[in-house]
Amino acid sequence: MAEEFEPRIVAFLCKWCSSAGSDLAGVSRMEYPPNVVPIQVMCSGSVSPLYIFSAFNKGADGVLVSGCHPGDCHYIKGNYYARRRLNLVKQLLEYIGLEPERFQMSWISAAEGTKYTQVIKDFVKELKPLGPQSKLRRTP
């Protein structure tokens, strides 16, 4: 019998509010799928591309960022520098021939908990028709 595909992610989160979101989220019980490996970030304006590609070099099938909302950023104007650098990462995913899907980014909230839940369901379920990343994964 075929074992089913379970996507495996790496969320880069933001300290301030996503980060708060994904943990509102489990103290408050609600569920979502345990595919998700979060790292917290001071801002998501930190994150360098060379942390997404790694991530998808070390094996991760998808990688989401995630910060406050724009003009709510905790650094001014972090969230918008992160907004305009991970969109060329979107192309260069492309360029590479990784499908852009495969990364995502979005803004969440440090009340939005239930926001958070959604992102992660909907992101497993458009990682899963897909299947396993082997682009960039090392062999070794």
The other form holds:
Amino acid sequence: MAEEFEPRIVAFLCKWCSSAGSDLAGVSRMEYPPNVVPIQVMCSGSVSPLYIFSAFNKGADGVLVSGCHPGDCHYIKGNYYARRRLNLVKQLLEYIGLEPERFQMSWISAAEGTKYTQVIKDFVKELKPLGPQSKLRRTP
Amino acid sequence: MKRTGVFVCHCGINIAGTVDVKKVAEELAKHPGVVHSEDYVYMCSDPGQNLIEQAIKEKKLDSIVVACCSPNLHETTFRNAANRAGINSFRCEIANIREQCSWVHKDKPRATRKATKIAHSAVEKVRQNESLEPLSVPVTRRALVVGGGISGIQAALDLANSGFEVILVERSPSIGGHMIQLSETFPTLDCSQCILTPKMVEVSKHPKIKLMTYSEVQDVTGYVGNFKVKILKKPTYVDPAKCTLCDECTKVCPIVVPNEFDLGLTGRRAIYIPFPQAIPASYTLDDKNCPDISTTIACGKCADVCKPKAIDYDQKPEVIEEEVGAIIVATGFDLYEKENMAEYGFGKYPDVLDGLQFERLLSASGPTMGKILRPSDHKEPKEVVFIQCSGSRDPENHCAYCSKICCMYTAKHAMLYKHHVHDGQAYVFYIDIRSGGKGYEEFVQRTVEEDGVVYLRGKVSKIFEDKGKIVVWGMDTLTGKAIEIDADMVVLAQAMRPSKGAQELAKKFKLAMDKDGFLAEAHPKLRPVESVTSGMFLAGAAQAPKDIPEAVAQASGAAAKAVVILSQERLFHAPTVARVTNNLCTGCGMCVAVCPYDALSLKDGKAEVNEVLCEGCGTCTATCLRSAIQVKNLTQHQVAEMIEACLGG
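Now show me the form predicted in complex with the partner chain, since the one above was the form predicted on its own.
Shown next: the complete complex, the earlier chain at its head.
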């Protein structure tokens, strides 16, 4: 039997809320699948559409962007820009035929270790039936 | 060729338990540019740090990655170690393989692979990191305090007594705020004027305090340590240095308008002093009500009788520019507008008063010289109904929040009423009694037990006038009975609202507001006196409803926080800020529009970064269509390499 497909996920976590929330999941010893490799950014507002396309281009099966809850941004309003901009990215990805499940956004506060864990678990679960992402992947 | 060193920590078994740290170190050693890679049981220990320093020196490393716990814990530790060994602290990066890896996974081979990717990603980042030095700017060692109520007064005095110059700006003609309108203060019944006027005098005499009354802040620019403010000084048409307070001018002034200090219970002239103990002790000619002053043909009566020639109709508004290093905003509160309480007949019946009006009736220097008399017929009211939560705790119709001070001041009002009118009866309608505070609960108990005030738990549904009485319909929810009281006077404990104009002020100062319009603190628990804007602090009821002791404590807290800035020669700022590549920038201005800190501007058709204002959030980076603006040490190039590393293998 072939080895089960393990999706590769890149997660862009803002330093102040979501990365801290992910740290809290660690401190609380919560368990979630190791499919996600996090990249800490200063603010979800700094996540350029380029990052998402680049990740899919380099073979990511899923991309997660997570920032502070709307209204709680450390940088006042960066996550509002992220929300608007990344919604457009999501629509564009769907338009070019990528499964909508492959790109997700989530608001996770520094206190929400449980939520982070759940988001990762759900994401991995949703990606498994889709198999490897090939739509945007560069040909080796 | 870069020379990077990688140091993988076991953290005892915290990391080594689920991550094969030796394998991580071996894998990283294979990457080009990594010239040193090793693991150690506790990197943060003294021997661990020595090991890093030694490797940097021996192998001539120019950058290091420490794969260990969260950067929140030991980033500073390892950056300092790197610094000691002679490389810039920004050439040290942390790979978080504990909180974000070993602690959350059980499958050792997979956790090891993930840890390798995290460390590899950090290697890719650090290779392109620049050596940076913290930005430093000199500090203007003066402060601005906005609002001359008890909070502003306290903050200004604390700052001035710490040795710093303070500009205290107040928009009305005198400092003192709402506290100076009060009669006595709960729970000790100190006379409000007796405890406040000495502080007001101290402000006016303090050599370090520049008092600017009848003035408003027009504009604020700059940043922490170096703000520039424009203050509009409105003309009072009276020279305080010459005015002898003889009061001859008010006797001849033909204009009478409602007196704000007595909340309309009395009148005042167009030329007036708000109250006898006003600071500065001088008269003000109110040009909105003096009908002739705008046409430059004032009736001239006041100037005619002014022997010291203190009145000058030619005074003009002045805009004064000041530089300060820190700002404290203490703009206080106003009571909820009476027009909103139609159900309680407020504004319709003269004997339905709000809490502040009742304070004026109680005050020995008030319109009735401390006698409690009905405004309508000047008779002593024998039955008085006090209604708490008038406008508070009513999310459907009014304000959702609790105004916090009303339970206590209503108890005080009812008690003081009984002290004035021994044969009278006071009733209090309440939802709950919230008397948390030193001596507060005992005070309420005293009101009930010693002064015989009747507390009725329930809301009032209607108030109307009938045969000279004010009929109050309410409900006592404890007995389930409908209550009807034929009262002589009703006092409403109106909700506390942010003071009028607070919203425009918040915009000028770039302060955030909460959903109710109060100024938002930076963190509700741990940074309760700081605003979201660095260098600006909050004090008093501008931030949330609060009583005098809390306002004073917050004001002193805000002053102490301001001193932290003012006591420094220079301020340091993280150098990981945005930078523009001029030949890529088209000057479209999109980055300028999205910057939350106004740190960007267009100069000669190119975006320009004010490094001191920039917080390095990177919102501009994501907005720029040409990748012309990048945050130092987290550029799009770096992120691209990091993405590659995260997906590799």
